[in-house]
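Read the single chain below, which is given as structure tokens and is the form predicted on its own.
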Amino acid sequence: TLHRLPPIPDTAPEFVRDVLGKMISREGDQLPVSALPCDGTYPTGTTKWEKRNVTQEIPAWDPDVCVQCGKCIMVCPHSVIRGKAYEETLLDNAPATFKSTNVKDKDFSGQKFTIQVAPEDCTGCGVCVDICPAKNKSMPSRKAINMEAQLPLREQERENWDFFLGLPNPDRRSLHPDRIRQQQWQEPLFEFSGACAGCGETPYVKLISQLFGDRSVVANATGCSSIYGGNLPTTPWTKNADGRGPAWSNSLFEDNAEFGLGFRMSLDKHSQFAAELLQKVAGSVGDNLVDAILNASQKSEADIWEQRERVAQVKEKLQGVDSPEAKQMLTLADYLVKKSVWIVGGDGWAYDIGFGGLDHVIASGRNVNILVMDTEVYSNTGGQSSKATPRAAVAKFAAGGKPSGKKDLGLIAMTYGNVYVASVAMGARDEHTLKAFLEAEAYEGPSLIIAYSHCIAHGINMTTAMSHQKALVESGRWLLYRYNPDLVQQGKNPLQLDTRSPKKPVGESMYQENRFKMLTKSKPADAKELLAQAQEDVNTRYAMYEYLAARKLEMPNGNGNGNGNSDAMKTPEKTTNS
């Protein structure tokens, strides 16, 4: 006999349980004013209780054929595919159908792995079998993570992730987070969104929520990427063990670049004023503590571990000191420990509506970084073209193909010489995209990120669509490069072009995708002529990029702005990276 479970579970929260339970019943006109939060904030971390069950099949895990890559977990657009090294006694008390097997990579050596996944948040897209590089050599047609039927699975797969997530996390300080096997085993603090199945978005945002969650500050404008983060009843943004996690609002179009400088500009006034107040209390908690604080680097995860445990140490010391200082210190150490600002959007925010304000952004300077996840079209609005549409795209308001090409934002924004540029495509090549994240953090400047993101919007196979970007960077359609301003400094060239030149038409990636093959049956010849349009396009631009990426910079007087003149310039051999 089938029965209808309740919305949330009994072991919610009372708030989670009593008041988003019944708004996910559509029960909500039944709740009363007084239930809801009087400042409009609402907690984090409660998508976790929804258990959609959306999906009628879901990866399961072949532990005899994975090589423990971490790439299943990382193209997860919901997070539901997770990965842990631990102790081999903590499997004492496994569930009889836990798998697990020794850990392959040196540094953890004589330890258990396990790839888990959340049966009942899975949503089915199939990304991860599709991009899994491991094949079952006795049957060739299976992975190391195949789709399986997940109603007979769903019980047993319950209770082994809830083992699961009980495993403690790999410490960070001893995760190399520049390689994506140990990366991925990094929590991730955004988890099971309302996003489409399949999403090309969601791996970055999840990607920021690993990396630097934990001590993030994120303003989201208005697109998808503010619906699946931040609507109610429940919120995919989470927090760790510790109850640290990233702190998320959303803005507008036409202001969410400023709303996130407003972040920048606050932390560091709050920090600066923290800075000055640590060194009036410096009786009480130490001049040696205050020295190590104020003159601590913040560069690695090592780091700012310690950073903490400082300020934790200050926040001790302080306890019960009766003074103005030491009370006004005790609400504001917290922000000794480095914060990393990122602004949030889509392509529609980010070349149309809201590029004067990420120009105004980008021009001051300030320490932000910036990703824009790339559709190249407005998706969450209704499919029209935007700046960042390709030429001979089928979108509203270009219904024939839209006549002109992409703007460059990336260029444009590589003319101030200080802003650290990077345009990625996780799907082609991961181990770029994580290169360019740390990058831009680590920058002291202005990043931006311009991340190339699949959308249903473009009529393809979204279960294939990670594969897909493979045959966008080999065609020259999209680029991989990183601009990083510091590489002047030391007489480099900063413009790193990370893509081979194109060696496939366009019309071949292209002709994949319903945004452009509609137009080959509604306007044959018009689509002819756009094709050949197109591919002058990506011609011309890579061979502006190859050729930019090539320029030597010789700075005779060691002052390098990253505007160098033609005078201090040379063409040696190509020089891009493959």
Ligand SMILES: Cc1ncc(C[n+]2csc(CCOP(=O)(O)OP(=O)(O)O)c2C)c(N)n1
Contents of the next structure:
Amino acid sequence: TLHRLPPIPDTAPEFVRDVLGKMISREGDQLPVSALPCDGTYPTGTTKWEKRNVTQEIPAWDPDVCVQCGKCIMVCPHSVIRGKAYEETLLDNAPATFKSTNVKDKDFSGQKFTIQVAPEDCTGCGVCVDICPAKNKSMPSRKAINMEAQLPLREQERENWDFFLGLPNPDRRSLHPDRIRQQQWQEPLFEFSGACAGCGETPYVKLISQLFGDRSVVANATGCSSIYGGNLPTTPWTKNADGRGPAWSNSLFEDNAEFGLGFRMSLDKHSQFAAELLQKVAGSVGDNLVDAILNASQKSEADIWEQRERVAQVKEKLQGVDSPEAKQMLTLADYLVKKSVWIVGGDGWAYDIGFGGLDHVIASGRNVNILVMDTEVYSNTGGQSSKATPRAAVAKFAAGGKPSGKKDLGLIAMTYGNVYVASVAMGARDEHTLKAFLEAEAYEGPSLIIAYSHCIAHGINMTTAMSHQKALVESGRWLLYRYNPDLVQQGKNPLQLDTRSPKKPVGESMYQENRFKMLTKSKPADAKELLAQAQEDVNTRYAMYEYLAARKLEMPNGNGNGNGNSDAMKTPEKTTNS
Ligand SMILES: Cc1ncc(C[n+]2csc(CCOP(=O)(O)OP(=O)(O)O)c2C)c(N)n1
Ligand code: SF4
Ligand code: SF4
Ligand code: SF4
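Let's see the other form, the form predicted together with the ligand, since the form predicted on its own is already up.
Whole complex next, starting from this chain.
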């Protein structure tokens, strides 16, 4: 006999069990309004209780074949597959089937390593297996992770997952965030969202949550990311063991950039006021501590950790101090730790409906990070054409193939000269993506990352979609580059073109996607014409970027101010491939 699993385990917190559990069982309309939070906030970290068990197959790890590269963890759209390094003694009470091996990374030698899957949260998309580079030499069809039937593994892997979660996360200060294999041991603070299996957007959202999640504030445009990020009944944004996690909100489709700018301005005002108050309470806190806090660099994880320690000391010293300044300081002290503002959304928001606001925000010069997850259509509403849709693609409102080319949002942003701009595709080059996210966040000014995101709307095999991004980049359909205004001060060209000249004709990768292929059936003559134009688009664009990236600065001694206007640059005698 089959029996229905309870929607939420008994061990879940009361609110999750009694309120969210009712919604999951489709009894939400019986809930009184008083059961819901009355202040507009909502508990986070609740997807982990909603064991969906939607897949028949999950990945199983082979520790002997694994090279511990971390790529499977990075691409998993659902934060289901994770890795940790830990002390061997912690294995004493491990379940019998829990797998581990020696860490390969020399920085952690002597420790043990495990890749673990959350069996009941996996969607079975297979993206992790597809991207895994390690082949089993004795069985070439097998890799270091392989899809296996879920049901026979469910019980044991549930126990293993719980044990894995109980192992301590590696100290963030000990990790090199610029090396994927270590960076991917950072705990994701965005997990088990309801995005489509294999979604191309969510790995980027997860990356933000790993790198900066414990101090980030996220403004989310309406679109897929606001739905998988904040729909009822459960919330994928979560917090770490210290209770720190991203603060997240969605305002509207059309005002998201301004919404996020408001976060920045409010945070800056609060931290400025906190700094003023700190000086007023210096008598109770001590001049040395005040100086250390106000002059802290807060660039690395260690810096942030130290600042948190100092702020904790301030709070301790002010306990019981009976002055209005001390009391106010206690409510504002946390603003002295640097916050990371992220403004995220899709191309429909960034290129079209929210573009005016986005332009306003990057022109403001304020320190915000903008992530555009470019699926090249309005995905959430069923695949309408946007200005990011490439020529020749079939989409809603472009049934005969889009007749015009894709808008170059990155190039527009670069014209300001003081905006950090990156174009990335995780599946094509993951370390480039990681570098861009780190640089964007470190840049003291507006940053814009345009991230290629595959989507079910493309009519592709979602399992191989990350690998397909390589073909996209090799054909020049998507460029990888970084424009870093800070390089001007070093006398360097701010634009670094990180892709080589296109090696393959665009048709080769385009026709692996039904959004292009279908036009060859419905309108073959138009498809042929648009294909030729699409190839021309790519050739022209690459030549222009190559030219821009090869230009030499006129001020090689570092007199640049970050505003790379055209007068500061001169044409190279000859352009070269970068
Ligand atoms: C002003 C306004 N117009 C239309 C909508 C309906 N709408 C909600 S999400 C969405 C599509 C979002 O597309 P995109 O920004 O590309 O994000 P994606 O879903 O692809 O992640 C649309 C049209 C809306 N919410 N507000
Ligand atoms: S199959 Fe998909 S959801 Fe499951 S662990 Fe792999 S990438 Fe994640
Ligand atoms: S991608 Fe493969 S080799 Fe790399 S960590 Fe994952 S299982 Fe190991
Ligand atoms: S429609 Fe596309 S972008 Fe939206 S969740 Fe699905 S795969 Fe991701």
